[in-house]
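A single chain comes next, written as structure tokens; it is the form predicted alone.
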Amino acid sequence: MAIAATVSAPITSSNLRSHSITRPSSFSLINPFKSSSFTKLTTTSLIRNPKFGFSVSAMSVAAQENLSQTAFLDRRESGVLHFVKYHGLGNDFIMVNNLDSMEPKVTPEQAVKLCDRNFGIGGDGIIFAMPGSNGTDYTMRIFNSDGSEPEMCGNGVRCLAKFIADLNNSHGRQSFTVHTGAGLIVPEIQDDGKVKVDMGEPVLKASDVPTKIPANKDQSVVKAKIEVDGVNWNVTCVSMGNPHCITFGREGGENLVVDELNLADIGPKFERHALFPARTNTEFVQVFSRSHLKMRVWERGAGATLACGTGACAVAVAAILEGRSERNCTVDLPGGPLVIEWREDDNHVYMTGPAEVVFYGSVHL
């Protein structure tokens, strides 16, 4: 069973050993590193399975009225992953503090039980905050739940910058730099709770993107013909440090109802296309108006997911590229909306959207 907030029914096991996890019992999204977060708790256990690694059970326990903001992360258990469950618009990891180290605490084999919804604890990647390179505050890795290392991720940089206010216990209006394998992001945590995202400057060259359709404007690919299980498509491919492939709708036909696709079949398709040689996100948009987007994704690596941010900024770049949109608009995913916008003054896109605590826990790994 995954570990989730809706879990209440205990799973007992004679043979497997039990490690705890906590969170709240009345289930609500909070801040763990508010002491007041602290009086009502419910501990569930981890329970080692000898095949998979993970299952769950959960119990009531006495409140942990003394337990200090940073207590839980700063723990120092030889084998045991603290971690903190985050999500943006239902794309969700698991953050885990590694600040004291440039190496990951988990493997990308751990990683893929981790991250398993069955026998794990669910997510879609593990997010690492780790110390600052290259001069920036912090650095960030990820490892998808398939075991992959992306570039980076929308979602994931506005919850490590959350995770990353809530370690330092700051609030209000902050921002800082952010190392990623896509080069500097600048998270900037708005008064309102939101995250807004600097995500630099799109990649249009279609060999850096990287794609081996042949660039048809300038040196980029836009509104290009890829034939997918014998249908052509029109696509788009842009960068924003990591690949993706915008369709908009078939050679010839009306646009998409994004809705009525299989996209557990279709995604994979796109994914490995041998067109795109580092494989590919791939994002099937629905176009309402020059200000409001609708878009389903299949990530590389991960699958259908509920958000994907730098889907949503590259899907944002490639409407404005067809004529489809305005500079500024709003994205609608799965999990809920982004708005997007795409400067002219920097050619900076830039991404605003919650990150919110799920629960958190710990692990024998």
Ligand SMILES: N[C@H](CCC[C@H](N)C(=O)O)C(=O)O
Given for the second form:
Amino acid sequence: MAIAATVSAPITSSNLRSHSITRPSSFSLINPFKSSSFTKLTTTSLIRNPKFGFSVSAMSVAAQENLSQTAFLDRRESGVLHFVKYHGLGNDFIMVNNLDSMEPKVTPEQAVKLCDRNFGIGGDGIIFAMPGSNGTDYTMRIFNSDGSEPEMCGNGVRCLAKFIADLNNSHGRQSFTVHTGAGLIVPEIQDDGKVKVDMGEPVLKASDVPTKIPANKDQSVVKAKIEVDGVNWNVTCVSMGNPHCITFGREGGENLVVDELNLADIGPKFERHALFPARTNTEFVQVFSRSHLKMRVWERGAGATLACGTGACAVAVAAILEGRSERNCTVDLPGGPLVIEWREDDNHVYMTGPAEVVFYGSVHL
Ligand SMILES: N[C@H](CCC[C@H](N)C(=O)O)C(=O)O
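With the form predicted alone in hand, show me what the form predicted in complex with this ligand looks like.
Below is the entire complex, every chain and molecule, led by the chain shown above.
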């Protein structure tokens, strides 16, 4: 599959005029950053744009049309995938409008190539907005950047909510019901543009996480000990639809200083540990106070990411189970903070955070 990505950055007609034409090309560019309307650029040449360090292509500006910014996603050219890039605190996804089918438009093998940050678009995963099922508004499926398919993605479902609003050209407070591998998930776009997500109930039963770590009397794994590469770690295991192994430190050691960890070394050893039959996401946590935690994450199927929404939820649950945190807390991730609440009355976990569009583009599959 040859990927020839056309990428549009925050460009305006002014900075297009200011650059010399370098070589001909023939692909269409989307300028989604016009405030109220959609300007379709047709191109016959490539313009090098030193301001953004990569090429944009534009030759003439077609008449402005009052279409949604994502109208180009409706264009159908065989072998071309139109997408929108979103991120949630730097955990970034290629978003695909898959509303016309329950079959993903991209295979797991293609997802690996598209997520490659040198030879593809780049991303921690690719997310498909699909028709609803079991009475929900939508369905979300996701492929990790290694091509594996997880059950759920917290940052991703916030991005999905904003993507759907974009597709519908709808604004303001709105919520959707989304069917996922973790069951029903309900994201709500708030007045300030952040997204609050009802992430459902955490799963604590060891065999459902799943983990083979010997469980407590109540079938959960809380403050258990596992040996990883000759070191004993204290861990608590939680599923948010996907498996999470949370550690606040080594056995007998002081509290973790997470910035000192070599994630690339220790992360894969947890991810592929024999005690996690479906592999696991692993969160390393530092406690600042009973309402303020800091974490780094090595994600199953994606490696070290800047943020993990299900991971932040699992961390809050583990901290509460270990008596380290209140039910409302802020979890600092490398990409920014998430606000998490594990509500006693419905046992649901709620996560609030941002989701931002980065660019629109099209690639030849
Ligand atoms: N890599 C994860 C899925 C993405 C989770 C993360 N990005 C989030 O925001 O929850 C897994 O295989 O379970």
